[in-house]
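Taking the form predicted alone, here's one chain by itself in structure tokens.
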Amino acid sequence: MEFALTDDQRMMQESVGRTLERVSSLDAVRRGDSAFEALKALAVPGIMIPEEHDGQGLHLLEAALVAEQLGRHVARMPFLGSAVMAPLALRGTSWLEKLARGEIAAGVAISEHAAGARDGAGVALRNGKLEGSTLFVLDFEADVYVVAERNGALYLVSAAAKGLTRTLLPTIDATRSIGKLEFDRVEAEPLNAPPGTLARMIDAGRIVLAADTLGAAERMLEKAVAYSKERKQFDRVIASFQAVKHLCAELAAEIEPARALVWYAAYAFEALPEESRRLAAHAKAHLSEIGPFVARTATEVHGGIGFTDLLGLHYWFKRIGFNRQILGGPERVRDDAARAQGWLGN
């Protein structure tokens, strides 16, 4: 059996590069440009939705593929909670249509569930209003927000609603949107999403970061090939030193099988979706996991003048390190495959 893109896959996919080629340069990254007008000409907010709410009708596979191309650009785009996350616990709303044409945006609070709770974070439902507070809320700068509390039922909750208050949380990656919500009181309207929707969105987040991952090392690979055919010692390219061929290979070694690894766990989510939580944690887990590596090595290369603003590898280094924690850690990730597995009781 051979497992590949069809053709209207990569066709896409080299769209959506083409279009970040345009818009989301080094440039355009430093000043804090954002990708979301030239995607939503895409159709790229509506990936995930069904046709008949306005949306591409597509997969998580294709997302991957979308998050690939985010990651090698480093772009600025609400994508991992407004295009990914939140559809599937707005199914059957009239919120999908507003997502799927990019007139709003819908940030996700879900932390809490995906990598544990944190000192005094939570929400409670209590006389039909949300109380507490949620931490590293996805694609902070929304309209709306799916809100979990704590026994996992989901929310809508408007970014004007009284009582809600927003803080912006600074985080090592520049490129993308985190917050802080606080709820005193706040009217919140209940999603009757099917059960297991949230252990789902757990899932297809956490596969689309694998993805954004592989995405950013396989441009920082590429980075320092072309230094080290550019660079000279001794009258020599580095490219020709042993040593140097042997980091970009290892690198190369790392990257290509979990390109196979993020691929299929996108395609198991609807195809196989027994599989999908053991599958999405092993490729978040192993992306987590190689993705610094690649990222550190990708930066050894370069040699000193790899640390520095001027070549700004440090955008793509640093969404690889956020990657790696948020949704969970190689740690808590690899603890929820065990149990999916019914290796630790639940």
Given for the second form:
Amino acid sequence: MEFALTDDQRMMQESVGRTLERVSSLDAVRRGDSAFEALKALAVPGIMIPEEHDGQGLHLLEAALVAEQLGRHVARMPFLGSAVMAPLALRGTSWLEKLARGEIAAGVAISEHAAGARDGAGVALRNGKLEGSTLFVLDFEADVYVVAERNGALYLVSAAAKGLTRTLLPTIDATRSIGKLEFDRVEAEPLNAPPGTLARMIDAGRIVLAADTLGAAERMLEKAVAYSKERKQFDRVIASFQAVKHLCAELAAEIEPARALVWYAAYAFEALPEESRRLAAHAKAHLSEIGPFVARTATEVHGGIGFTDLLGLHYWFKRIGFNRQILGGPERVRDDAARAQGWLGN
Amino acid sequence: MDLSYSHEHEAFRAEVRAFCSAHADRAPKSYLGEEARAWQRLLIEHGYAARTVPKQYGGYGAEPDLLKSRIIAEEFLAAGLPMGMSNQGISMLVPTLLELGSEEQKKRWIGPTLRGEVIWCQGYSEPGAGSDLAALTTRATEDGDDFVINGQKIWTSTAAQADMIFCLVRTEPDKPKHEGISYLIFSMKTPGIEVRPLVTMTGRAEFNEVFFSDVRVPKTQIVGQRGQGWLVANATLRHERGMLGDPNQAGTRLHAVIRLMEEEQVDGRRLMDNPVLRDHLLKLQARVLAMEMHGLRLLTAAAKGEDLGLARLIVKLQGCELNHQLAGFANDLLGELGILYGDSPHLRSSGEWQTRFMFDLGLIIGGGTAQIQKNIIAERGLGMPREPKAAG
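Just the form predicted alone so far, so send over the form predicted together with its partner chain.
The next block holds the full complex; its first chain is the one shown before.
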């Protein structure tokens, strides 16, 4: 019984952190720099791809540890879709090597299956071609897309495919890229992924989003504590006021157990697959609840300056807000947790 | 991360499980009385209670192995059997004596305490010394070979049943407040002690007030050095905080809430089929899971002798709050049935949820209030400075 990270996992996480410290500084974030090239050097794009396909062959727990660092540094790079979800659908295809080596990035178009269809979105196969539209496509600046058809079948579509219209959707979170795909009789390669792959992709994505929020929340608390030790009012650093200390203590008290939940859900993805759906949903929903609580409270500790653009706190605030909605908001995700344990009656 | 247990631990689990099924008929109905003491002796004999207390003091004498302790707890819980006794003598005084008691004190008190033959109460808080415990004013004045004690304690659970008390008294009134305190142990039958029950919001007297008028205690009954009672007490408080935030309790309580939602009906419809209530249940389930996993993380660290600091400091605050929330939610699930009390018709589970919801508020306040916990988290866990002393 060992509920802890291994030395290897810790070292891997630290080295990703050190790199992001360099390439995802606040200035870099403001400029919109991508951390992709730097993390390619650490083989992050192939983290979950088997070694025989040039990947690292690691597990979802390691991916979650990377995501925690990405959240901490509000880093921009194709990861959630391209490095975590797409490889699950692309097993057994020749795309894995290219993904692992970072030669291409893969977007993931499955939002309607995870969060429900808005504005009539949905993709259908007619006469061997894809038609319709899909919203909130993850890692949108991609070379290929994994697309889920209405019935859950998975297809691969080239970004350059004829009849495909791509529209970037601006969001609150400047560090992420999502968009809309519209299909007008588009050629698509059917993927022979095993049954249940779509659900596994969603579970993996939810866990990684929870880890991203965990990292962002940790960083916001650290910033709040550091700021409160410098900022003076009434001739005292505000960190000495109990009102401020109690806010920070409440955040720490929420974050610490949440970390254990994220680790457990990530570990269970491979180790306890029958529990995975429920745990992934719980991790996603719980971090979606405490994340915004941390984000707003840490901003409040900073006072007025936290509300401005000067400290850039809002990048974390918005990242957490983005993570809450993507792949299903908390109520919808909790419904999946209920279903997974037979609580939905019929 | 590897949540499977080693062969050694799995074998140990099988052993505990076999014990549980073989001895289930001897489980006591009450946690007091000879039946309970017989059960306690049986558990000590097999190493399922007082497990790591050395043999010469009446324990089982096993090497500390937190995983085995956890396995015992898991198996007893699964079998629905009561664990070993966990009164304040066993959970607080015994560890303190083991750490700081004299050889004679250990020999005399630990064994009978472990076997439930001697019941203890704790004399710490006073009307004027709650969160600021070191401000206590119960005086112990030297008179020959004795101390003569005068003052008052409050929040003393089991004082009426207790044979003995471990008590903080001020022996050096001129010294700074933390340095003038001594830790004394003495009989509750000593002349001059009066116990008055303290009725709480539950309608029961879970606590007492204890008054001391010229209570004579031999000086030899001090634990640790004279004037060092604060350090001795902190050794025990550490044990108490660990005890109050037990995350397994939340797991058990969650299961009871789930059963409630599956069994109770409103308008002929199961509570579980109400999406609003179900969503609330799921929120709490995530919190319980997080605390359970957090407990495993702390357990792993503790087994290796590591201290996770901040992660450990949040347990009392979060654990007590979560238990209270679960009880509150159960009352909401009961709705109007949740306001029934006493011996009312239609009352569910003997009013257990109503009582817990009230009693748990006491646990949030006791053993270091939630606000004191937040100060500790902020100061020791996050390195934020103490509040400056108010002038005057």
